[in-house]
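In the form predicted on its own, a lone chain appears below as structure tokens.
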Amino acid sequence: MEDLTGKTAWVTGSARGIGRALAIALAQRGCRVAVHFRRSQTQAQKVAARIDAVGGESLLLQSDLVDPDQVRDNLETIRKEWRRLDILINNAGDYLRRPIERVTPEVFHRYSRGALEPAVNTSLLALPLMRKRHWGRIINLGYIFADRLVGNPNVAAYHVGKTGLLAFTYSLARRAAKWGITVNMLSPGMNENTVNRPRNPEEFVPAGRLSKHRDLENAVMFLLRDESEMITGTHMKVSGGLWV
């Protein structure tokens, strides 16, 4: 297991689901996890008080994080709490599945921004922290269709945004490197708590069930190693071969 002893990190959206799974498997680890909610409080305690429960320290934040007003307040928080950002997971996002001709320009726009922007908006923000030290790890988490132009017109608005959020990643990780900071994109593949999973995920599934959890855990913690401060820049899919 990896030791990540005098580490933070910032989970965005990690009072449920991957989110809450990833900063519960930081804090195992030894590091310090800022638990972030826009709506969720209860849950995001609750991730708060295991993470305290385990010998962790954790920081709750609350905001909507395509403000970008309200990213600054989190980030202050966090520099006057730890002094230092170590880690950034964008889990945060918006999702919306919906056949595209009952979305309106006001929805559509509002799902596509809420896809991408929270992940912009902490990047940027948080790059003066993680620059002071010359050490970072920033890991957006996707979509599986985020590298290819295929039409998905039930999710059309999610596909445009994290489609986005890729190009933003190669982007970021190109000017990033020089500071020691590397960016990834982590897209998962039928996971466990994908809606409208299949019965028989045999079928579809190469490696013949769902990812995990775990799954994506070690693939996070895979690229918070210090010996991966060369993979910068790479779409990382956690799929069983799914649509390879």
Ligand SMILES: NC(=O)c1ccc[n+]([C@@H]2O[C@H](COP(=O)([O-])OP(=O)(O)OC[C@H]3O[C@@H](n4cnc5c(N)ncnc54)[C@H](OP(=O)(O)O)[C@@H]3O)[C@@H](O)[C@H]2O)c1
Second form
Amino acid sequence: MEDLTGKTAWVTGSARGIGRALAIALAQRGCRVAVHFRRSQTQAQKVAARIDAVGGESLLLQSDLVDPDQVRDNLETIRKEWRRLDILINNAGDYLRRPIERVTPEVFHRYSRGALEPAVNTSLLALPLMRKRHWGRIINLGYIFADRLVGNPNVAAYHVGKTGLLAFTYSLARRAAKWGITVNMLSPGMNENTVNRPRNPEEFVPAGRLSKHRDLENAVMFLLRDESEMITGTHMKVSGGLWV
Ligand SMILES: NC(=O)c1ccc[n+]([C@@H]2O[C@H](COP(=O)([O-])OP(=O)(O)OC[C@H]3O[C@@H](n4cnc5c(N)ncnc54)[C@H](OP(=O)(O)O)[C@@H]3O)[C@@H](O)[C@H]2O)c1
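Target state, the form predicted together with the ligand; input state, the form predicted on its own:
And the full complex, kicking off with our chain again.
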């Protein structure tokens, strides 16, 4: 198991789902972890308590990440408490599956912004803190169609937001490499907590099963290694061959 003792991480949206699993996986490896929530306070408190119970160190943060001022407040707390931020996992994001003709402009903007802006706000505002140590890892949870210009009329707003996030990932990767910071997108296909669970995953997914949290943890740990410093601006898919 990787040793992340001394490092600090912020996992956005880590009260439940993939974020929760990644926060716990980092803590198990000695990393101090900022557990973050928007509305799921009780669940986030449980994640933080679980980390603390096994001798880890957690910090509880609340915000709606679409608002840059709330992100600034979160980062100020991290700076005061830890004076460093090594790892930023941009996991938070809402998902909307609805036929495009039934989506109002207001709802479209809410979900496209919700897929893009949290990661943009945290990344841009965390850069000064990350640059201090000339080492950083930013991992943006994406979507396997983010690199394909195809129509997806049932998830259009999400698709637009995540595609924008991939463009942002590439741009930031090019600039941040000189500061020792890698920026990558990590996309599950259908994960164990998917809201779109197929009736027959063994036939639907080429690998014969949905991805599990531990598959994503494995990919994250690979990207966090010192030896992965040249791996930046990539779109890594953990989908078992689904839709590649
Ligand atoms: N699960 C999958 O199969 C799958 C597939 C492809 C991509 N992904 C991507 O992987 C990531 C995690 O997915 P998941 O299914 O584990 O998600 P999830 O269970 O729906 O949890 C997402 C979390 O993000 C937080 N969040 C959303 N918008 C936020 C905002 N504006 N500000 C602050 N927090 C916000 C929510 O916080 P609160 O609950 O506190 O409000 C929520 O706990 C997402 O980016 C998703 O798009 C997942």
